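As a starting point, one isolated chain is supplied in structure tokens, in the form predicted on its own.
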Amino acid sequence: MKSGQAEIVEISKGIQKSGLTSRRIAILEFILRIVAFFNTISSAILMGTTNETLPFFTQFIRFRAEYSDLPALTFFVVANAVVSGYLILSLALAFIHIVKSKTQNSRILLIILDVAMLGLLTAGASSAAAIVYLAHNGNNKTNWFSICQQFNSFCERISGSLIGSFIGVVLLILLILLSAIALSRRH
């Protein structure tokens, strides 16, 4: 009889340990969602407020560089804004995962939506990376000159915005992995 009770105690301790691990994963997921939100929203704001004007010979003729001049950078701002909106809305489900332990369906939904947002954010960041590369290096074969020697502040801001967005991509990958780990621990 004592061996049966010992087995029950060991099983209950294993369940409690598994529940504690799931809760830790859920808390880490919640924190990563907050950090990813701040990365994506700051990238969108930084890119959206980027512009620089340079005088040319006189004050009446000026060259201006804005993010909205290039559709790839506009797509970057929209993609980061959409993903940050999703991340702030997904915090409610992430909080439910902390409170409740049996949330398999909502975890599957979050994985699917996280993958979709990862695709959107990667597309936006990659398209902007191509433009940033051209802005820094140009392309001699097509006579596109690098503009970063003249528009230094513009290039620094769009490069910084791009770094924040790629950090958001890495955080979304981590979120997907954490959700998959949490699901696999339940079965």
Second form
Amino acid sequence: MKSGQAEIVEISKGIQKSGLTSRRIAILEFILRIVAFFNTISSAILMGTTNETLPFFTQFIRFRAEYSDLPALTFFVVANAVVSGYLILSLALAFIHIVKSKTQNSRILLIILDVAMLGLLTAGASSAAAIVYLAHNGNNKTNWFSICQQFNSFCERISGSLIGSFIGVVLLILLILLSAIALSRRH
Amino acid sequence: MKNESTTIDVHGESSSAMKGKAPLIGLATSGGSGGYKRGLTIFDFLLRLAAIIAAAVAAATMFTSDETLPFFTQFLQFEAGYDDLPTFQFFVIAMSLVAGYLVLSLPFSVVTIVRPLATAPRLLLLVLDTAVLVLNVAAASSAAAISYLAHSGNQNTNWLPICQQFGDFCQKTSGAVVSSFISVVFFTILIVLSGVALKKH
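Next up, the form predicted in complex with its partner chain, please; the one we just looked at was the form predicted on its own.
Up next: the whole complex, starting with the chain shown before.
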């Protein structure tokens, strides 16, 4: 009886140590959070520091373009800044998950906050993408002409800063998935 | 003989005592964890039905938002539809995909109602819900950005607000965007519910 019970305990410990344990999931989450933070903060900075001044005057078009000229781009900068601030603050909670073993309730809180931040980040990124697409191509039916034909480097920068934000969206989805897997495990 | 009978009685008492205790413990665990999870999954099913209605209404309103003005102008188009703006085309396609996904996920939700302690269907639903939430938010917010531009225009880029001519078109597209954001709220609650129901005790 005793040797059989000891064998069962050893086998269960062996199962715990191999494969995806809760500790490895927590470490992976910590790393993903850091990467997502760098992506979102670099997107915010890249969009926030774009301005271009054309060297000549024209009668009809403004000769200076900034991110604050388009409200969707302002919302993009604010959303990215808020999400990167949240990711830094949630690093503390992720670190506690690495150390502690019984983390069910705090993981649920983290899932709720992650879903809210995912919604905010996706909203910012896709509204900025819609405006950037319009700036590149214009629209014949509504007589909105494409401003990228005058402001080349401005357009390149705002298009490039979208990439970091979308990578942040994918990483947040992975973080929610990891939290759900860690919640559904028994140990 | 007497010793054997006393030992048999002791064993008999302890086994009957254990038999008396065991069913109570069994009832407590199965009722406690299965009961509230079943309630959560029924609420999840009802939310899915509501989200189907919200997403379908959003797609249909945007699809039928055509407006033709009764007079000619030299400078502006006299007809406006959702296919004039690629962002609105993306909105219609994305909301139709969202509504289709929700209809297909109803059987999985029923499976989680029937088996409240199974985690694989719940985990699958949570992952797919997150992906479709992202699609929904992307469609809703890009259409909202274009709608805002159509309402207010932008002086810095010389983009004129078209809503001053096309009032009905603007109203219908704004209504579709609002309905899409309601669907986003439902999805968020669905994901949180799946997360809470995944908890193991």
